[in-house]
Amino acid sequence: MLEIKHTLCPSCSVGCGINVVLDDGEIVGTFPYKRHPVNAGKNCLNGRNSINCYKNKFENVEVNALISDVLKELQSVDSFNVTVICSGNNSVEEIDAIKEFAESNDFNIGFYADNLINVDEVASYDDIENAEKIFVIGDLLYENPLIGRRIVHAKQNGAKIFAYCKSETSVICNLADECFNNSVDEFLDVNNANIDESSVLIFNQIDSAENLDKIKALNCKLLPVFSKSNSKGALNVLESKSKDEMLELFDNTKLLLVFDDDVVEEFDYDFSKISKIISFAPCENETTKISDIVVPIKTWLEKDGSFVNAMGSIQTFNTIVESDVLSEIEIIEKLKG
């Protein structure tokens, strides 16, 4: 038998409705969810394809043996030399066991959130289609397409599109007035005296430190748009670190404890040089491969809980499938004993 539930998208943080088709109650997948107010019946590719890590995540194991193992690597090291990485994977419940866990043991905490920043008044969708100037840095269309139909939307409302983008042949591009493609902080100075009240910013990558400076100082709306689900609710109760930051960070690990996260993948480092690496995964990174000892966890699609989308607003979404396997906070909960 054919059944539909709804949840949320994982894939970013523009926070889409998905619908997710079970046979059997068996995963078989995605179908548009119409009725959501955010992406009214579309979901991008990365959308469709979110339920592939169901698909593909961890086989149950025998978790209590490899919990020992964690503990006794934990005992085996001063704290200091300790660091939990949460990410915007993480829910907000996640994230608020993670950060007691490890403030509780004088863990290092590493957060990163695609060096973008914390906006109290974001702009929302409706702010994007009604704006009479855009300012876009990143492809948006291409990374975060449901953003991106909102831009579209707004140039057929008649605003002007100004861009920057390292590709000329970037979607963004195709469809901007103007496009620039040397640096984020060309395309702020230039732009600079053009940005205004009636403008909307939005961006999905910076250069450096420096671009959010000049951002901070814009007299317009922002929508900063981050790459993770729940990054936005991360940074509500965590402070991020830049990519400089967390590397110095790697650099004074011997144990590192990855929660949902793919930091191999994500930053440019010789991991080889921490001693042990521990992952709670629901399915095989780059991460999980060199990593010491892998602790399998629910997917998304089998647990309970909430997200922050970009624009601030906190989404709830429910268990599609029952699982035996243990959820983030319950193994926190058997690390504290």
Partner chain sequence: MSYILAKSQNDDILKAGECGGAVTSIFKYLLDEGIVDGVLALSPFDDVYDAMPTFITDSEELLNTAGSYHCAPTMVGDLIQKYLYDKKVAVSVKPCDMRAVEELITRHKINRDNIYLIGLNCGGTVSPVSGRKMIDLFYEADPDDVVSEEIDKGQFIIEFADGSEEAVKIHELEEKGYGRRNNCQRCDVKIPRKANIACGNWGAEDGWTFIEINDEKGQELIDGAKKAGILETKNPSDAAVEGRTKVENIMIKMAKKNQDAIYPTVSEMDEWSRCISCYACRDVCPICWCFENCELNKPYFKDETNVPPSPIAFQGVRLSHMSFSCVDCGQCDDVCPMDIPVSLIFDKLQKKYCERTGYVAGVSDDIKPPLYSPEKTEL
Given for the second form:
Amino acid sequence: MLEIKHTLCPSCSVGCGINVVLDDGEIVGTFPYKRHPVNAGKNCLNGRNSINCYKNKFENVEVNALISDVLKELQSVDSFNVTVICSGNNSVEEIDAIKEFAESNDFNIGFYADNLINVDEVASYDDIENAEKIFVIGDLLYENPLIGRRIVHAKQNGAKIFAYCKSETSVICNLADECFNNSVDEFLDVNNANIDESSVLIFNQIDSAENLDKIKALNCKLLPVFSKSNSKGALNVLESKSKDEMLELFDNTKLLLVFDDDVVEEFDYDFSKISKIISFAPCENETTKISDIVVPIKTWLEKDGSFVNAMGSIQTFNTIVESDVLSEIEIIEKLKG
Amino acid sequence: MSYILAKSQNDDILKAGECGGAVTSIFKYLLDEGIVDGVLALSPFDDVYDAMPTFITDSEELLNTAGSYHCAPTMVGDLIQKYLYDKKVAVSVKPCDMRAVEELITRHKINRDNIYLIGLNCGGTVSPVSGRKMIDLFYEADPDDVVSEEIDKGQFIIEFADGSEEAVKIHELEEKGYGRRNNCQRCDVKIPRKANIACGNWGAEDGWTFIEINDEKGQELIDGAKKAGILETKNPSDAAVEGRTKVENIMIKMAKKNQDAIYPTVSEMDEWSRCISCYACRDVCPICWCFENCELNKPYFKDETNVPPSPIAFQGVRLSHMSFSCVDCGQCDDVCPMDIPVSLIFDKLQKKYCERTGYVAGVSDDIKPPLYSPEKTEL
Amino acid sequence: MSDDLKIVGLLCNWCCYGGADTAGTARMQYSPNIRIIRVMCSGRINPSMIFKAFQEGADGVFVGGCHIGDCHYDAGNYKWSRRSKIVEDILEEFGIEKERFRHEWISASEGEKFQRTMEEFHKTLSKLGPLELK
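Having seen the form predicted on its own, I'd like the form predicted in complex with its partner chain now, please.
Full complex below, order starting with the chain above.
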């Protein structure tokens, strides 16, 4: 039977709504969720493809045997050589559970949020539309189109757009009044005097700690946009690590527990140096391919939870399809014994 | 073709339904008699702005679908085509839904024998997010307090829980960029005459639904529902028929006026420079049923490095594939993450095509758009 | 020739391609700007092929088919003639002058018509200059 249900898009931290179409309980497609205040039914390609994670999910397996394997591995290594990876892919509730699990066992926590920062008072999406000047670092139009759309609206409302993007042919450069292609450094220095209270700075990539400091010192509203749906929520309870700190952590790790993340894709690192990698993931990714143990977990469509989007709103999502696969939280309960 | 006034014989439906509840009653008749496997109709999810197509197999649940939802610019053509092809379905259709279904029947993607089209006269739809903003701005009301809305006599009317109403003239709203969606403003098909029956309150007296019966299947439907004791009918007065025609003509006149103003050529629109090649417009298009095997994804057309794409290599190709069948449902505008008014050029090309051939997508009686016919004629 | 106007020609195997051949064997002179692509029938030409040619840098596109009534596949050229109208309508949208797109019925024996058509088309395009797609 045909059914349409509301959920959230897990593809990035914008927090778009998306409808999924079910046929006899199986997810078969997406449908615009026009009532959703963030995206009004508009979804980018990543958003519409997000259900592929469900379509390609791992087959359910006898999880108890896997869990005891994981426990055996955990017992064979000193706790300071164990690193737990969590990320914006984990929901608010999962982050809490992972944090508690790691801290009570004295494991290291590796949490990476695109080298970006947590901002207490972020610009809201409406702030973007009403700003007089918008400064953009990264091709937000292409990479986070539903934030990009707000920049388009701002421009229609008369805002001036200044953008930094490596590629001169990117869509943000077509929209911007002034476009910089050399470096974030130059972009921030040239525009420093121009950035004031009426401005919003939106960024999804920053190359250096110095530039992050420069941004923090600015007298305007900031909006960091992350590549994962709950990075902001995770940042609210965990310290994020920089890329270098993450690599250093990998060097000191003998056992790596990856909770629904793809570190192999994200970091340029020789993961064969780590003796054991255990992945908890709903479907195959680059990390599960090289993992010693892969424990299947629920996709976001099979569980309840909440994400905090880039502008800090807590958004909840509900179970769309029931499944016997364990969620991350249930698995952590089992690991605790 | 004939006109009747109809009214439900079922008390619950009468109470819940809009002006007579004929549509809900006909659905109930079809389900209860086992004539269809299910009914595809809008029902509200979270609130009045959030009506979604719902497939109903139990006539008890039909009451949820009663009422009109102008803030639900949905499209059912592709849902039927993709997921309900082999089911017997009754579906409520706006004119653009009906036109999409007709075009898909032409393309053998929907089986006419399997489907009952219950048409709803349509003065236009409003996007839910901008609709809420509009209520906040123009009505100075909390959008959450609105329990129902209606378009009548050139006004967009909202009703609150205590029964009070507020109305603002539609053209005032539209001048400020609110009101109906752009494609609805220029749409000149207001009564879905290719549906089996077309229902609405235009010309109807209070408590009755005005129905135009468009074909034999529609007549059988009405006769059946009457026989089952769920529907009573009477003949409308001449004045009622005239009143309805008058409303329709005013609507069409307004639409034509809007058509005069708003068709730039593609090369004049700088919006294309922000296209991110996400293909949302193609994927949502009810006419583009073969998008999974699309020419745009063939190796000789695919150009991933080129964002924004060259308009002629992207929209040009799509235009040549289906613009003559564009039903102007505006779904492509609605889903474009970059707010590009995509439907403008498709609607414009369908109108050009209509000038050449007389073919109006999803409305004309020709079996196929002339482009596809094997006939030996030139344009 | 000093000009580098590019013309893409889509010619039907049974008639116009033969016409071009006739012009060639009879050593008729015409501007050498055309790049000929042979197709089995004008009825198999999609509008997207024309657009692709323009997008990739053609300054003009020529389509040649059999005279109406002579189609090797009975009705292919009727289909093309209807389709060509859509192509014209769409090209106009993209700011491409309608003179840059031309189609003609040329039989295999009409080498001279092929020569004349090419000369005319080249002259038209020379006046328009190179195409600048937006």
